[in-house]
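Coming up is one lone chain in structure tokens, specifically the form predicted on its own.
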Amino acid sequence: MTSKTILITGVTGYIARHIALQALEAGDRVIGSTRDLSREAALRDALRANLSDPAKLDNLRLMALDNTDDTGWAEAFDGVEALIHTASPVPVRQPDDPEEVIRPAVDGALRAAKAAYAAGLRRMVMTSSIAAVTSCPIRPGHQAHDEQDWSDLTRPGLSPYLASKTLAERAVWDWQAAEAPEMRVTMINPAVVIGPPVGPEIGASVYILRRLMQGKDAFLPRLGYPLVDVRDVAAMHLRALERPEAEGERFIASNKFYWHGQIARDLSAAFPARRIPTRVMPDWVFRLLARFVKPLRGLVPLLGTREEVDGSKATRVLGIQYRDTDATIRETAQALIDHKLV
């Protein structure tokens, strides 16, 4: 397959590092954007340690770009053939002002897309989220959410992060339809992403496992979520660039639903020397705590809710064969230990 030059925004991030690693392994040239070039050395060290041939790192170049500033974007796409936009704020804690998350997500996605289009690019893959999919009723006749669903932003209690992912994805689709019909866009909508990181940079979703491994909580809330391996998510971005049938499409990245307590029990069995909590908290206790602990309030509507999403379109169209999620949970936990993050 012919190598290409790809610009990956937010290249020091958890998912983006895996995309860059797989692209470099395939012989592609990668231009990575970051707000802070002081992070370049750590990124290169992490990639070098994971590449089959360290010489492939010569195909990586970093540029300083900011989602909130036009500086450098016009020049960034010189010689670039495709854009993979991953850069978007993912807060560990939701901010008091939703615009702190929403504005960088929306403006950054449009800034990257418009700069690419102005430079003559006609191919873009963007990291969205199932947060842009699942906050709505499952359609009649369906057992799970799929790519036709869109989160309803009029629902009460929606988090700033959910709003940011929905609004950013909508903004790019609306811009493409109105101003850039020749731009071929694909959206990747991952579920909760776990998996061993490239270096010590972990995603916000991995903090779920990190907190369990640290034994932070005596009791666990009755929450659950669909999981997917970060390596499968990265592969989906690159497969989408290769396949014309992916153009103009959304793809949910999701393999299997887990209850929080189930993950804790699996980790406790795999790492018996660690004091991993496994007892599940009654819902009424969690609701009472949420009255006094603000970050918990957004989780109350999710108690006991099994949110099914259908990730099979990625298998049918992109040929993705999802990794075993049980193994991914254990590998992620071991990586946290190896990187001294727990």
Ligand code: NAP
The other form holds:
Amino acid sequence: MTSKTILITGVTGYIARHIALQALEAGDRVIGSTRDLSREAALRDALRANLSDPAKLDNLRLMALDNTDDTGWAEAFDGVEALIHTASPVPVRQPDDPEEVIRPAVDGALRAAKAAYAAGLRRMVMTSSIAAVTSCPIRPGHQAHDEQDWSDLTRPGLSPYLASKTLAERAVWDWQAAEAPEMRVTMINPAVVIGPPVGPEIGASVYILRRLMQGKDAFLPRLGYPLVDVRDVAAMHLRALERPEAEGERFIASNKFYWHGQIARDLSAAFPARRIPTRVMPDWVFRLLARFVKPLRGLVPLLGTREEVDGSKATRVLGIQYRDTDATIRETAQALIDHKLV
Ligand code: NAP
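Given the form predicted on its own, state the structure of the form predicted in complex with the named molecule.
Up next: the whole complex, starting with the chain shown before.
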């Protein structure tokens, strides 16, 4: 593959660090954006520690860009050949005002896409989510959600984050169809992403494992989610750039569904000294708790639901062979221990 210059927005993020790492490793030049350039030194340290050759870090440059502000975007794409847009709020707790996450997600996606197009770029990959896919019934005759499904935002009780991802992805497809027919767009729609972080900063999804490792909850709710390794998700973004078959397509990134209790039991078996609670609470107890603990309320409709998603298109079209998720869970937990985060 010939090397290229890629602008990765939100490069300080959990997933974007892995994308940057793999791109630098492959010899690409990376321009990474952050809202806060004081994070650059820590990012460089984390990437350096993971690169096969520290000299590859010379191919990284950082710049300040904010999803909610026009400053810098018009000049950002000078010499850039492709955009990977990951920057979007991923709140650990949902805000009271949904617009707090919806506006930066939607405006940021459009701001990045439009600025890239105006600068002459014709290729972008964006990190969407299965949040934009799964809040709708599975189609008759299908066993799982796939890339043809779209979340139905008229459903009651959906989280602001879910709305933000659905609206941002829709906005980009609609803009591309109406105003930018030459822009070749690919969406990556990951399930819950886990895997060892690059450096000691973790994204909201790894908090799920961290909380289990910390043994904070004596009993676990009957919740579950499909999981995927962050290194596979990063590879999908970069493979999509290489493959014309990926243009105009969505790709779910998902390997395997896990119940919370099952993850806890696996972790407890792998780290017996850690006393990780594995008992699952009855749904009625969780419902009662949720009456008093507001952040739990959004989870009530998900109790006992098994959300099947089909991530096989990424294997067929992008050649992704998903990593073994049992191993990823253990590696993530070990990384949390190594970084003294648990
Ligand atoms: P993360 O670690 O929180 O990274 C997101 C990055 O986006 C942050 O480092 C932040 O960079 C940037 N950002 C946030 N709000 C911004 C704003 N208003 N303007 C500009 N930049 C902003 O999250 P992540 O887990 O890596 O997620 C990355 C992407 O993957 C997101 O689009 C997310 O929705 C999607 N995704 C994640 C998962 C998952 O399980 N983690 C699953 C599906 C989809 P600065 O603070 O440095 O500006």
